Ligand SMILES: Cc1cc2nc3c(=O)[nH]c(=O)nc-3n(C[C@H](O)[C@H](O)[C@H](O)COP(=O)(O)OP(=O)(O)OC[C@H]3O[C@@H](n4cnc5c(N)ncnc54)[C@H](O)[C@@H]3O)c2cc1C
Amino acid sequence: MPNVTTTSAPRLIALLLDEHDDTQQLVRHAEDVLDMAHPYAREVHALCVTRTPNPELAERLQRLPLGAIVCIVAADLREPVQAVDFTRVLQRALEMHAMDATDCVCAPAGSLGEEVVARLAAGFDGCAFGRVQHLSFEAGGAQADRTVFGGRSTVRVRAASGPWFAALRTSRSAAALAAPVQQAKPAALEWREASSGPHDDAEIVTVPGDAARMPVETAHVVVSGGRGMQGSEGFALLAQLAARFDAALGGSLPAVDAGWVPVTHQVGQSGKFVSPSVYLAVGISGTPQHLAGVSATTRIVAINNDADADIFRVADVGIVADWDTFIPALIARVDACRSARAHTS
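Take the sequence just shown and give its structure alone, in the form predicted in complex with this ligand.
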């Protein structure tokens, strides 16, 4: 286990993990950590791990009020992305950084960030906070707020001793994103090379087909089906509808258990948390465990043949209908509208 020392000057360390080659997203995470750190006047550092050097990222980070920026290039990071590879690189880097028992390391929320913070917390004998909306610090330690039941309630978790490792969910408004804080003097920048190995011999297999479809977590529209879809034919129809709206396909736990939709697309308490603009719930009853995975800010459109189904209590638009008559009619209507528009333009 690495050595952890205690100082009276805690730092926040923003982990920037180059998962999707998305510089904007990485800069945004650094800004989120800075925003969150602001009231506590803590020093904030950035630790980036990329497969290839990213000078644009370094240059944009240098404009932020960061204490220090360490950019690590690990050319042997495997594809698809493996949390264990990032953890190896980060663990060595944080050990060199002389981790402090009052330090807090923040990764972006998401499957990679969640796994990395859990692994690092185990390695440093620290405390992991998952899916955090907000972190605050006081003499008694750190506390993390996370929303549950689709944002309808908030849970506060306290941990007296660190170091703390948090997966931080982006929550800043568009206005705040448009006006990043800048500093006059560029932050100190250090480039390093590292290996993410040794890798084990296990072959990483990418599964083609459904699993490769648009992820539900980042989709603007999600079309989701439940047990009421009664089979994979129903889901094929939902997929046709999803394609017309550039939407991701989701499902409830029973639909996943039945094999109609991959587990990576399960929405709910034990699945993914989604925050699209519109969530179309078809043949889903609306249990708390399912709704826990849908943001409170999302507009829910529900199609269910039971007028008393609980989903109608939370839906913005409710349609009492059998999906096998309503969905084909909806697809036909969307196609007719689009072709009419194409003819008039």
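Switch over from the form predicted in complex with this ligand to the form predicted on its own, please.
We keep it simple here and write out only the one chain, dropping partners and molecules.
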């Protein structure tokens, strides 16, 4: 195990993992960590890992009151994104910065962030808090608040010694969002190049998934239906679409209550919290209770025949259409594209 030293300046380290090529989300995570660290006067550093240089990200981070910014370009990061690749790069970088027993490392909440911090905690013989909503620090160590039972309850876990590692899922307060960005002296900025290898070509094996069995909380893509699907036949069609994308099948509370989808696949405040790369919401109105179960870092694609549905206010892509005509057309288009690709390869 790497040696863990003890220094006099406890730090929070914001990990910015360029999974979706979304600069805004990366900056928002850094702001969330700064917001959380403020009451405890802990210094915050940013450690970014991207495939290509991102000057815009570096420039925006330098506007924030960060202690230091390290931007690492790892051109050999694989597709699909692998947590082990990010971990290799990050572990070497953190070893260079002499991890402290009072340091805390925060990645964005999500399946990637959770796996990365768990791997790092094992590598540094530290404490893995998992996905948390808040962290606080005191003389006796650190404590984290975690939601359980689909968000219906919160538990507080404590650890006396670190370093601590967490995937931070936070909703910044209205006051914090409204506050102007602090203009600070530009933080020290360092660019590095790194390799995420060595890679084992046999390490990644693609296995067709079963949408009806795949857990929604760990899926990279979730195809979810709501009351607008009107019956189990609609969900059978969604399952066919999900199979094309190796996605999990989800549903809203009304769809679960109607018996169209199992309760284990319910997404929302009273169901599962999901953080896929893409969340395809079909026939879902977009109530706050349902959206509470979808990560803020997820890209939402909404299909609904009601142009005024609330889901369109948060969707990255909105499609006004009847699902019973659009979904079959989408399945046919996906099949046609795959067939054409197969003939040209």
